[in-house]
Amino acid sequence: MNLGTRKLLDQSFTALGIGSIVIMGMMLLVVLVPILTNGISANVFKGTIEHRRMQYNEFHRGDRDALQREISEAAATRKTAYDMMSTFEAELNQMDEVKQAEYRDKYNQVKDAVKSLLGPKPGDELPELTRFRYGQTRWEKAQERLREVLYEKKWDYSNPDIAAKEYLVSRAESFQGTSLVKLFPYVETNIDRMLLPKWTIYWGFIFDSSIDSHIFGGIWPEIQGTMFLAIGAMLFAFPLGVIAAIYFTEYAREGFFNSLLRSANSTLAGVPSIVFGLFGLAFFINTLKVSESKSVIAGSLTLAIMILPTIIRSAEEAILAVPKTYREASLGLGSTKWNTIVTVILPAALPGILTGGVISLGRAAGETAPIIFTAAVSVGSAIGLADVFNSPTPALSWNIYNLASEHEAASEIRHVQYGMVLALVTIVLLLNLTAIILRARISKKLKG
């Protein structure tokens, strides 16, 4: 092969590496910034005068006296909307049975569509569910429950070709001729005044508790269950991998049984993550009996479990690559070979252990299978420590898929499914950042 060519293909090769690492950080943008964005939004948005009152009533958070101000301010707006509503009930009750009927059911549409916007009108029962209470807490909410207010969603069936068609029809169309005409343009117009949007910076979603399947509230418990799995996991693979490393590196001998457990341990590491959600409910907790159901203690065992394989891996890997001159060295000078293990060669291992290890961390955190059937719960408060041996907990992997896939008003509360989103990836993040810096600070100290 000449210069020539060796230089074209060497040139290609990097044009090669520099366009898939571009083309993979665009594909991380395309993933990460709506997670961004739309994660923030649990934290940052326009509040109303709806949440500001659900949070001072629920968390006692927020000045008494001006909440007052601005729920008075706000009144004084709606009462107009509501006598606009009390007028035409009094004219429907006058109208012939052909008239009621024409009107009735049209004006129970609007009626609930004010009700879901504003909540239940001064002097009203209280619903018992909290999400009942109160009106729209968010700005944007506030807007497309306004439109249904407004507008009325109708289908056009006319085109055989094509599914129906979604159009929309003015309410105010419906009811012409009538007091209730006059409802529609007022609250389109005074819409601002009736739940004074403010910005709203809200840290509650991190450490609050949620409230009603999480309409309200925060995902603490979501965090912290997540921490104890996690780090419940580390406390029981971590040490057994890095004794299992050591024994594969130093003490086996090339053989069938060796062999066998290298296999083992190979084929561990590509088991469906949903084989050990079944194991550990089989064993842990119907054979071994660690707790009666459902319990941190038990889903931190399946997790060990499951990352164990790919931390003696990677501990294996870290003592191999310790040079063979430190084991010469330590042994010439008359130290035992446990001594060595200890005293050399796992302090020159240690950053390639602790790093195989927070990395697996990070996959323990983000794991939904096999916490499933052992320990995830999808609505829950905070435990503590003492709670871990014999209480579930809901975690952030898990109320993900249950709040987008099975919450009956999952539509109604993206912004908590991509917070909880945007929280799992950033503690994700922050350990594999803390084990690049761990590897960091550790391999220089070890060079002096």
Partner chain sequence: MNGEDSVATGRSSAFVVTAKKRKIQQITRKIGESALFLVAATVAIIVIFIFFFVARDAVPFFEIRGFREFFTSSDWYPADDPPRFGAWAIIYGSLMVTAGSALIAVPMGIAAAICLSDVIPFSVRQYVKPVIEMLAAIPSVAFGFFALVILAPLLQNYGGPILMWTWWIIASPFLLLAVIVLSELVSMSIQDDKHRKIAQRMYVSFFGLIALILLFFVGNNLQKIEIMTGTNALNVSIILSFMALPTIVSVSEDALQAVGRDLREGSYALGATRAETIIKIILPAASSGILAAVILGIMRSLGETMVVWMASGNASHIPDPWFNYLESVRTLTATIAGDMGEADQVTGSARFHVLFAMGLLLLVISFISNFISERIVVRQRKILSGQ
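Hand over the structure of the form predicted in complex with its partner chain; the form predicted alone is what we had up.
Left out here are the partners and the other molecules; the chain alone remains.
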């Protein structure tokens, strides 16, 4: 091959490597950017009068008089719409059997759509579930509902080879010739005045507990549960891991037994996280009976054994990175071994040990599989510190799964799911950032 081609090959090789790295960076962005933008929308959004009404009723927030004024303002606009509907209902009752059957069904769809948009009609009985007591609290959701009021969704099955296609039919057309026709343009033009959207910053999303399984309210129980679990895991794993690392680096003699212990450590690091969950269930709950059933303590213990190998490894590395000369200097001054470890080696290794600890804390906060069987429940309020020994807790990681995959209105509460993901990712990345900064400071210190 001539030199030109060799150079070309060389450069394409470089390009391949750089390309891979760029793709990794892009992947990070592709994952983080939508989580960030959509997650923020859980806190900052255009809230409707329904949101303010809900906040006042459920959380006692807001100015009563101003709210009253807004409600009556909206009610005035809404009344016209309700009047149109009553007029049509009267008209419907006058129709002959065939026509009535045709329109009754369609009208009920409209009625449901309007109810979901604006909430129950004044004077109606208050529904049992909180989610049905209010109209749309978020403006973008209200607009989706508005489309449902205006259009009927239909499916096109004509081509059997491909998946069915959805198309829209205007309801105004299907009610042509009845008095209800006027309703649709009226709602469309006056939707602003019916719902009075306003930019809202809802910090309560972080600090409120949830209402009616996350249809309304915030995610504090999850955040708190995650913190309890992660910190609990650290309380067990950190001292254990650091002491084990001291043993491995300072006391263990080379030999069969020691290499066995090391193998055990890397085996533990390789165990799939779901198996930790099984073990936690079989051992901590079913055998040791640390609690009746799922509990924070059982989850913390399970997470603790999961992060133990990481803590041991990073602590070992940090201790081994302490120059041998410190050890010699200290011993040469007449210090005992243990004293040397406590007064010289551990302080010098501390930033490195903490780095590993902080990263492990993030890992414990983010893991889901080990807590599924041991600690997590999908709904529940924030638990007190005294309850950690006997009650399970909601946790961010588990509830993200639960809300996204098993919640009956999963696609209605995407903003809550995004908000939770953002909260979790923020916690984990902040911890990792701390670790990166810690490490940067160590290397600066070592350089002098």
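Residue numbers count along the first chain shown, from 1. The model shown is predicted, which means the values in this text are computed figures rather than measured ones. In this text, the rigid core denotes the largest set of C-alpha atoms whose superposition between the two forms falls within 1.5 Å.
For A386, the Cα coordinates differ by under 2 angstroms between these two forms after the core has been superposed. With a cut-off of 2 Å and the rigid core superposed, M27 has a Cα displacement that reaches or exceeds the cut-off between these two forms.
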